[in-house]
Amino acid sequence: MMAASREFEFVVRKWNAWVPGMKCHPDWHDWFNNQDATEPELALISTHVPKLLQRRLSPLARAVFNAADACIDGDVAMPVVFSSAHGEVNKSLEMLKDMQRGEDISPTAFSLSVHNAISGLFSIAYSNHQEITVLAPGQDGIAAAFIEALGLLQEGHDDVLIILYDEPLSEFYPYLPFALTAKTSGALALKISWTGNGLPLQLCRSPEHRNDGEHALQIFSFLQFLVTDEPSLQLGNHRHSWVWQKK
């Protein structure tokens, strides 16, 4: 892990996102003002994904694949950092309910409910044999994924793909009064490198304590930062915060 006191400059070469009702980057402005009216929908899946795997993708996995596909260049594989607060925890809850009813649980269903399930399907679909990291960052939010990705760039990789994703928690979980869950599902993919064309950013740590919500909410804060003219974004918790600055 790199020292957090330094400032790191990098470039977002490509990015893409999927949320219900948002089909392209310009849609984000309208979506942000009308998200309460958004109807549930399933993300479209690229034809690059084999039909057999498509049938195994949960709604959250479909969102991840949809967001990531636009950031992948043909057969050129790169390291990937997946980051999600909750992963497929809703699927795990449904299996627990099935067990309570006395129903059998298939090994396949269980394997697709663990926190790294989506990354495993992703590596198969895209034949990606590069390093893949799956984070559950807790209160540290989305910054942990950037720090991990920058570490991979320092190891000599040309590009790293960051995928941030979460879906609303089931009402079973007592997430209030904590800011743990967003109103809707979201997936954001960012291809970063040290140099190149794209959006130059600087990331640094701040000692300021904040309460910006956890990972699921921060995804949408970062999306808004990407598509607006805001020069900087600060996100954090009660311990510290992180600042992204457009260069």
Given for the second form:
Amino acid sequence: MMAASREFEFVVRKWNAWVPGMKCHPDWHDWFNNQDATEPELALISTHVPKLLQRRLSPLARAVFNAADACIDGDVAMPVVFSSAHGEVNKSLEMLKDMQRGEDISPTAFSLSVHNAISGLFSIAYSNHQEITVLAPGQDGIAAAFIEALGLLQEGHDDVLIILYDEPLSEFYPYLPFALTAKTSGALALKISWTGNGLPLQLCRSPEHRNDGEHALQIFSFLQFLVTDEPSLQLGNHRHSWVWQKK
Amino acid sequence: MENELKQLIIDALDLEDISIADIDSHAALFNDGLGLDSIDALELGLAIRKKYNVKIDAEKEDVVKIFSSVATLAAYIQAERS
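Requested next: the structure of the form predicted together with the partner chain (the form predicted on its own having been shown above).
And the full complex, kicking off with our chain again.
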């Protein structure tokens, strides 16, 4: 439960991730040791997703669906916090290029380029009518999604699903001097609650000034924290820093 | 014309699992029929404008009637082009 000293204790009940070249959970250690060997591939999605919706899923949306699916028990709906720095911005860039060439913009492409498009498709596909939030925390990294999810637990929800996702930013955008894009796409889903079986974690602010990169990079730092024996993980990007501690 | 339009629908709307033979010219395209939605209607409108240079103006035309089936769409496009 919440303590007075701004420490938040919660339990990761289930988690799952999707990264290119990754099919199943037990191989996470191998994946980290052989990251350069991975070939891009399309994430598999549940056959329960209606065909007419499947055609609307971008590679990033498929990664999100794949990661989330293993954290959802049947059709039990729960609030979801989506968090992505860049979302489908590469799609927006392609549309801007089309406009520059004087071409008409595809209404479908436009509707799927907005930041909450994936969450909307997810809500329809899984008939999840609970509260859905989509964050674009960018520089502030992944902690904001946890804070949002803890707020939802505090409101009385039993479980909250957090989904962190990003794909590499188009080379059109200047990366340097920022650390805002990872080498590969990644989607990490975590179902959290106050109590229950799973991985108990504590989250609190850290006074350290850190430079761990932005949201897209922090997803992989957190994934590594989950699959290794590291007792704690500190993440910050020039501004606020946070520490996750295994209990 | 109707088969050409069916192929356009399949291509423009990414209906990979559907073939021309699966689309009944007189069946409803939206909701109960093929199950297409309002975004598909916009996308199809754009595809028709690009291919046939026929613009279906939602302000002036009875779009529900025009888009109701492949047959009604084909008839409208042919009438506009002649």
